[in-house]
Structure formats: structure tokens, C-alpha cells
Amino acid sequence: MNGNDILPALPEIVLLAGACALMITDLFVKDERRAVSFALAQSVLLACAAATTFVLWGTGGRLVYTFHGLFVADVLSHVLKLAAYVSVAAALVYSRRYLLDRGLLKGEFLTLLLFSLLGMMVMMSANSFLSLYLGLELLSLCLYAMVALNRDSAQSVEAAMKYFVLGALASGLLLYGMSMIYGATGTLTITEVAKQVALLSRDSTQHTFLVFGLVFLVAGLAFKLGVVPFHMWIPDVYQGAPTAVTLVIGTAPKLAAFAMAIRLLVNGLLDLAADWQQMLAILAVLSMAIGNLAAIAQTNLKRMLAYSTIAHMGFMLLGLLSGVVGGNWLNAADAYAASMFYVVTYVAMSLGAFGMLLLLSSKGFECEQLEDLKGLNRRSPWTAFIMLVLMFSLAGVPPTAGFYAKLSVLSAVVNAGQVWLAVVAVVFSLIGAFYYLRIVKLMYFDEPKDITPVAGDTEFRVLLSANGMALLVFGILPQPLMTLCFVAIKSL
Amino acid sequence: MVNFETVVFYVFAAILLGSALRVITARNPVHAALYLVLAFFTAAAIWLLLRAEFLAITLVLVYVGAVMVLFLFVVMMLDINLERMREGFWRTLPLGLAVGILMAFEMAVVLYDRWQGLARAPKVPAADYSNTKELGRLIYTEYAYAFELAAVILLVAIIAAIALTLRRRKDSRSQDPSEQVKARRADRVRLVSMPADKDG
């Protein structure tokens, strides 16, 4: 192994070194000077972005396998990694004041956040069941600990416990599926699995084992994405975790889960598409139905956004399941690119929505009930407008990015000839629009309980405004991002 | 064709499943822990059948020898109210059993008389073949990346465990040796000049 073999993993190496440096440095930083650790975390992210750009430039976007096939560097992984850096950096800025007020802005939070990012990056670049699973465990372990970080809150500890137990169960299902596929193909490397699967005939013994393993694989995947019927942990964890941690869970890990779906199903088992597309269709329809209907009944904002996540992930699956029609995958790149566009814009919307909750929370006050948003327009018209854009985007109202994301996924579904799925998706999106628009109504037409203007640091407010504006810009000019997604999917 | 190895495998597999079942159904946590020891031990025996002797010995040494003994200590020291813990168990047992049996049945139907095609005995290695050496070679070459990742996961586990349990309590009394060594007479003793007592 020489330098060229290690080079594609430069971002991971930089991040690991940076996270360790942060951990050691933070030991010598006093509580009142925590800004040093905070700046260090941001600069590590910046260095990672530079490293990824360097690798992208160095490889010219070619497919590079290294570490004996455990690691792959392609445009998809680079794009998703860059999106993850932006998301984590924004999460840091959004959550700083909130964590500071609650005495949670410690080195542990920053270190765990960086290590969770490392887990996501490993998943995005995984070319083997082994590295995929290790990345997933690295990510999950950090998230479990972060949910429980506020140890004095019984609700947080309970949420962490549920997350941990259910997460372990899902990992077990996933591993069982992987072991079955290993048994049938004799390899853990995803590209090798794809070659072996293509050679097998449909009625061989191995094929039965493959489909058998696939069921468990999809179940594990569904848990990590949080789609019905593997969604039970999402509302409790979103509600129980400190809002800053909910923000982290609800954003960048979705990119990693998307990468995991692409690596497992598209890279590895595309020849079984007829089998897994049916499973995804059931998951998608159930998620959109239960996610949207249950969200209407919520009065807690975090819980409502949790159910909205379930519905959105269901919608995202629609793109993944309309790639292959009758053994013909001409449509596939468009469909998967639509899904990728959807998940990236969803992460941006989710960042903004939870960021808004963090902005409106203050020392000793958690903004998490619907009525906390009443009359926001009277308190701060600009903040209310940003929230309006976020809600419109989540609901899929033009001209926001959420609308274009939904449109491109729906057109992929219709192109695949699944018109009934598209109809179901539109109906449930309309039902879902109700609870997003209810928030708009509360902000603009109800009387506020208190009329103190919204406080908040300047950089926080600027970034949140930029976040909201980005959704408008990507809604009006979606082509650059869409092209990027298409190029990324094409690089597989 | 049933040879001796197959018979031994099925005996061990039956013991393994039986003891694993007892781990989750045993009423007494100490018994459950002991059944877990048995399960680990039988798994190690099955690995021996597959000629993975290094893994088998590691499993016995690390899990049975170290982890489970620690675990037993903890279980014995905790004061657990068993009846409270099991309240929900018997109520949900029928449903859980039904779902479990149904799943096992479905899996059996899918896989029935298909398994023969996959049953391949491991190749008998040469006499001078060293399992340990091969594992070491693979871990540090082909699986170096995965090995490093496993190390990072352990690091995260340490950080998480410390972050979640370490608390500076105000009422705990601990000694700080460096403070003790640095102590000087002037910090501790103060000479006070007092007027002499005339009536003494």
C-alpha cells in the first residue's frame, strides 16, 4: 500500500486527526473559553471540505477503489460528503447559543458530532458490507450518546434508551441480511456481490437465499431511514433529545442513509430490483399515510416534524423504486437523481425548521409547542417570513425547492408507469400541507402571547436567512443542483 | 449423508439455541448470565468445528473469562426487583410467541430443502497452516481500513461512556496528591501573637 492508495480517503483521515486533536485540546480549554473548541471544530470541517475538493480534483471524478475494495471514491460520495459538511457546520452555528444556555456546549458534544460525521463519510464511501456496517455503528453510537447528553432530563435518557435498543435490533436485522447475501455470493465487497448476482439464475438455490437476505437488509435500511413500519423510534427520539441534537439527527444522517440505500440496493443488488422495488413501494405508501396523518394530530412541534420526516423519507423512496421497469434501467439515473435532490433539499429544510426552533428557544424556555409560534409575524416579520418559506418548502408549494423536489420524484414515478403511486403521493402531500399551513396561520393570524422581539446572534440569523433564501433559489433555479445530482448518480 | 461432524454440529447448535432461549426466559439474572456463558462456550465449540481455533479461544478467554465474570459481579451486586421487571413479560408473551413462531415457520417454508445446495464443508488446511498468523496477516493488510474503523468505534465508546457517567460531585471527597505535595507551611499554619494571660 502506497500513498496513492490512501489518498482517496484523505477527508476521512483529516477528520479523524482533527477530531482527536479537538478532543485533546478541549481538555485544556476552560468552560468560558469554549469558543476555541468551537472554532477548531469549524476549521476541521473546512479542512475536510478542502480535502474532498482536492481528492475530487485529483481523481477527476473517476471511480477509485482502494483499501482492497473496502473504500470507493466517486462523485456521489464527494457530493454527499460536501453536503454533510455544510449541514454539520450549520448545525454547529445553530446550536451554539442553545447548548451554551443549557451547559451542554462541552468538548464531548463537538467530538461526538465530528465522529458521527466520520461515520457518515465512511458509509458514503463504503464499497463493502463490512465498511458500511462499521460506518453505521460509528454514526449510531455517537448519536445514542448525544441524545443522552443531557443526563438530568429523564425524557432524554428514555429517548436514548429506546433509540439504543431499537437501533441494536435494526443492526442485527441488517447483519443477518448481509450474512445471508454473503452466504449466497461468497463475498462482502459490494461490486463483487453485484457481479455474482448477475451470474445467478433466478431459480437457483443461491437466489432464494439472496431474496431472503434482501428482506432483512431492507428492514434494517428502513429502520435507519425511519420509514413505516420501522418508524417507532423517530417521534420519541426527536421529542426527547435536546433540540440541538434533534437538529443533528434530522439532517446529515439522512444523507448517509440515502448513500447506504444506494450502495446496498443500486450498487450491490440492482439485479434484484424487481424484488426490492415492491418492498420499497409498501414502505413508501405506509410512510406517507401514517407520517402525514399522525403529524396532523401533534401539538408538539418536534414531534410533528418527526412525523413529517417519516412522510418525507417515504416520498424519497418513491424515486428509488421507480428506477428499473421490467428489467430496463434507462430511467434509473433520472429517478435516483430525483431522490438525491429530494434528500438534499429535505436536509436543507429540516436544518432550517429545527434551526428556527433553536432561534426561538431561550435560556429556560424551549420552543416546542405549536402555540409558541403564535403571532410570530408581530414579533419579527423577517423571522416569520423565513419560517413561511420553510413551511411552504416542506409542504411542496411553488416556487420553493420542496416543490421542485416533489415534482421531479413524481415525474420519475410517472415515467416508470406507476401512476397510482403518484396519485397516492399527491393525495398524501395535500393532506400533509394542512399541518404546515397551520403553522403559517398561527404565525400570521393569531395574537402572540408575548411580544418580545426575537433575540439571537447575528451569525445565527444571517445563516438562517441564507438557509431560507437557498430554498427559494433552488426552487426557482433547480437545474444546477439537479445536474450535480445527476452527475453524481451517473458516476456510480 | 450424515457424518460424525454433522451430528456434533447439530448437538452443539441445539445446545446453543436452547441456552440462548434460556438467557431471555430465565427468571433469575444470575442464571441468565450463566446460560449466556454456556451459549458463548457452545459457539466457540462450533467455531472449533470450522477450524477457526484462534477465534474460538479468543471467545472463551475474552467473553467467558473476562466479560461475563464482570457481568456476573455486577448482576450479583445490583438489587433488582424481579417481579416489577417481569410485569409486562407474561402479558406480551403470547403475541411475541405467535409472531416468532409464524416468522420461523415462514423462514422454514422458504428455505425448506434448499439448504443442501449451500452446505459445503470447509477445506481441510495443510498441517503447517496457522490460523492466528492468517488472521493477523488479513487484519493488517486487506482489512486494515476496517480494523482502523473498529478502533475508532472503541474510542467513541470510551468517550461516550465517560461523557455519560463522569460527573463532578460536590460531596465526593477525593485527594489531590499534587496539591498535597505542593502544600507549604505558610499555607496551613498561622502564627498568632496573643497577649499572655495574667491570671494563668
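Because the structure is a prediction, the values reported are computed rather than measured. Superpose the two forms; the largest set of C-alphas matching within 1.5 Å is the rigid core. Positions refer to the first chain, counted from 1. What changes on going to the form predicted on its own:
Remark: with the core as the superposition reference, the CA shift of residue 33 between these two forms reaches 2 Å or more.
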Second form
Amino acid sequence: MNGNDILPALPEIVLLAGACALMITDLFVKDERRAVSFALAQSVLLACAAATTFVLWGTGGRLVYTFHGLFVADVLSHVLKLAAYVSVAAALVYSRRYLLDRGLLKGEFLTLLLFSLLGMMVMMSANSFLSLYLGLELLSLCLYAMVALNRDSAQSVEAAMKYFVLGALASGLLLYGMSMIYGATGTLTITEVAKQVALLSRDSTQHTFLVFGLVFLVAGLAFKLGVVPFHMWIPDVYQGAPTAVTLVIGTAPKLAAFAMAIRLLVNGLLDLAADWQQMLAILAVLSMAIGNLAAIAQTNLKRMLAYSTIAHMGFMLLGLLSGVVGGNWLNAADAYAASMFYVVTYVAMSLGAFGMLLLLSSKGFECEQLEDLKGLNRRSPWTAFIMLVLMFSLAGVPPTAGFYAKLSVLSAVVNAGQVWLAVVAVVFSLIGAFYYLRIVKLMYFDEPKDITPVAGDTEFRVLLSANGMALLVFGILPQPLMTLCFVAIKSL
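The form predicted on its own is what I want next, because the block you gave corresponds to the form predicted in complex with the partner chain; please supply it.
No partners, no molecules, just the chain.
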């Protein structure tokens, strides 16, 4: 193996070396604020971004396979990795004061966060069931440990146990599905699986066997996305984990789950699209229904955002199931690009929403209840405005990025001839708007429980403001990001 074979995996190598260096360095850091460790973690992310850009420039955006076909570098993987770096870097800034106040800002959190990012990156560049599963397990094991980071909290430990048990079950389903597909095709490489499936799907017996394995694959994938009926872990884990960890779980891993869906379903099993699209349609409708309806009944903000996540992931699935309908491929790139735009936008919205909870939390106080947002406009008008933008974007109100994301997905669904699905999605979006606008009402029209001005580090407030403004900018000028998503999907 020469240097050209290793070059596509340069970002992963840089991250692995950086995470190991951070783990060793933190042993000698005595400062409780972990300034050195924190700076090193951010530097590693910056180095990874530079390495990814270098690889993208060096390969000219071409498809490059390495490690005997286990690993692929393409525009899709590069774009998703860059989005993941931004998400994790923002999570570090948002989480710092919260973790410091609770004595949780330790090398363990920083190291686990970087190793979880490594798992995401492996998933994004996986071209084999083997590498995809290894990346998924690395990500999952890190997240289990992070949920239980606050060992003194019975709620956090309980959430970690639930997450671990259900995650193990989902991994088993996914692995079983992969083994059945392997048994039918005789290969673990996703591109080779696609060739074999194209041949085998013409035989009715083989087709039935493939669909049986596909059911388990979709079940495992649905768990990682957190869609109904594999959503049981999300509300409890979101509420039980420290808010800083909830922010991590609700953001960057969604990018990896989207990459996993694209690699498995679009790259590998596109000739079975008629079968998995029916499954995704059921999952999408159920997720939008239960997610939005259950969120209305929540008084805990983290649980409300958990059910909101379920609804949004259901909406994202609409783009995936609208790509190839009845053998027509003309809509495929637009539909998958719309789905990618949606998940990137959702990560930005989720970052801002959980970042706001972290900003409003303080030592000895958790901003978790709806009533904690009462009268926020009187305490800090700018903070309330940013929260308003975030809620409008999550609800899909123009001119925010959330509106354009929903519009692009609905357009793809209608172009695929599935008007009934678009109607269902619009109805549940209108229902979901209620609980987002309820927060706006609490901030602007209710009396505050506490008149203390909102405190926060300058870098935190600046980043949160930029987060909110980005959603407005991409709502008014969405084309650059949408074009980038389209180019990434076309690279497949």
C-alpha cells in the first residue's frame, strides 16, 4: 500500500492521532477549566477540516476507493464530514460552561466526542458492510458512555442503560440483515452488492430472500435515525442525558445516519427501491404523526425536542423515498439532494435549540421546562429573537431555512407523483407548528419567572447568534447549500 492509497483516509488518520494525543495530554492537565485540552480538541477539528479540504482538492472530487474497496472518498463524504466538524466544534463551545459548572468538563468527554466523530466519518466513507458496522459501533459505544458521564445522576445512568440495551438490539437486527444480504450476494462490498442485487432481484425466490434481509436492514437504520416504531429510546435518552450530551446526540450523528441510509439503500440496494420505499413511507407517516402529536403534550423542553426530532427524521425520509418511483430516475438526484439539505439544516436548527437551553442553564439550574422560557424577551430581547428564529425554522415558517428545506422535500414528493404523502406531511407540519409557536408566545407574552439578565460567554453568544442568522441567510439564499448537496449526491 502506497501513499496514494492512504491519502483518502487522511482526515480519519489526523483525527485518530489527535484524539490519542488529547487523551495523553489530558493526563497532565491540572487546570479544572481544561483550557489546554479544549484548545487541542478544537485544533484537531481544524486540522481535520484542512485534511478533508486537501483530499477533496487532491482527488478533484472524483470517486476514490481504497483499502481493498472498504473505504470510499467522494464529494458526499467530504461535505458531510465538513458539516460534522462544524457541528462538533459548535457543540464544544456551547457545552463548555455547562460542563464546567457541573464538574463534567474532563478529558473523557472530549476524547469520547472525538472518537464518536471518528465513527461518524468511517460511516460516511464506508463502502462495505464491515466498515459501516465498525463505524456505527464506534459511534454508538462512545455515545453510550457519554450519556452515563454524570455517574451521580440516577436519571443519566438509567438513560444510558436503556440506550445501550435498545442499541444492542438494533445492532443485532442490522447485523442479521447484512448477513442475509451477504448470504444472497456473496460479497460485503456495497458496490458489488448493488451489481449482484441487480441480477438476483429478477428471480422471485432470490428477490424474496433479499427483501427479508432488507427488512432487518431498514429496522436497524430506523433505530439509528430514531423513527417510529424504533423511537422508544429518544425521549428518555434526550431527557436523562446531560443537556450537553443531548446536544451531541441530536446533531452530528444524524449526518452519519443519513450517510448510512444513502450508502445502504441508494448505493447498494437501489434495485430493491420499490420494496424499501414502501417501508420508508410507513415509517415517515408514523413518525410525523406520533412525533408531532406527542410533542404537543410535553412540558419538558428536552422531551419536546426529542419528539420533534422523530417528526423531522420522518420528514427527511420523504426525500429518500421519492428518488426512484416506478423505475423513473429523473427525480432521483433532486430528491436525495433535498433530503440531504433537510438533514444538514435540521442539524443547524437542533444545535441552536439545545445551545439555547445550555445558555439559559446555570450552576444548580437546568433550563428544561417550558415555563423556564417565560418572559425571555424582557430578560434579553436579542436572545429571545434568536430563539424565535430557531422555532420558526423548526416549524417551517418563511423566510427561514427550515421552510425551504420542507418545501424542497415536498416538491420532490409531488414530482414523484405521491401527492397524498405531501398532503399528509403538510397537515402534520401545521399540527407541529403549534408547540413551536407556543414557545414564542411564552417568551413574548408571559411574565418572566426570573428577571435576571441572561449571562454567557462572549464566544458562546456570538456563535449562537451566528447559528440563528445562518438559518435566516440559508432561508433567503438557499441555492449555494442546495447546489452543494446536489453536487454531492451526483458524485454517487
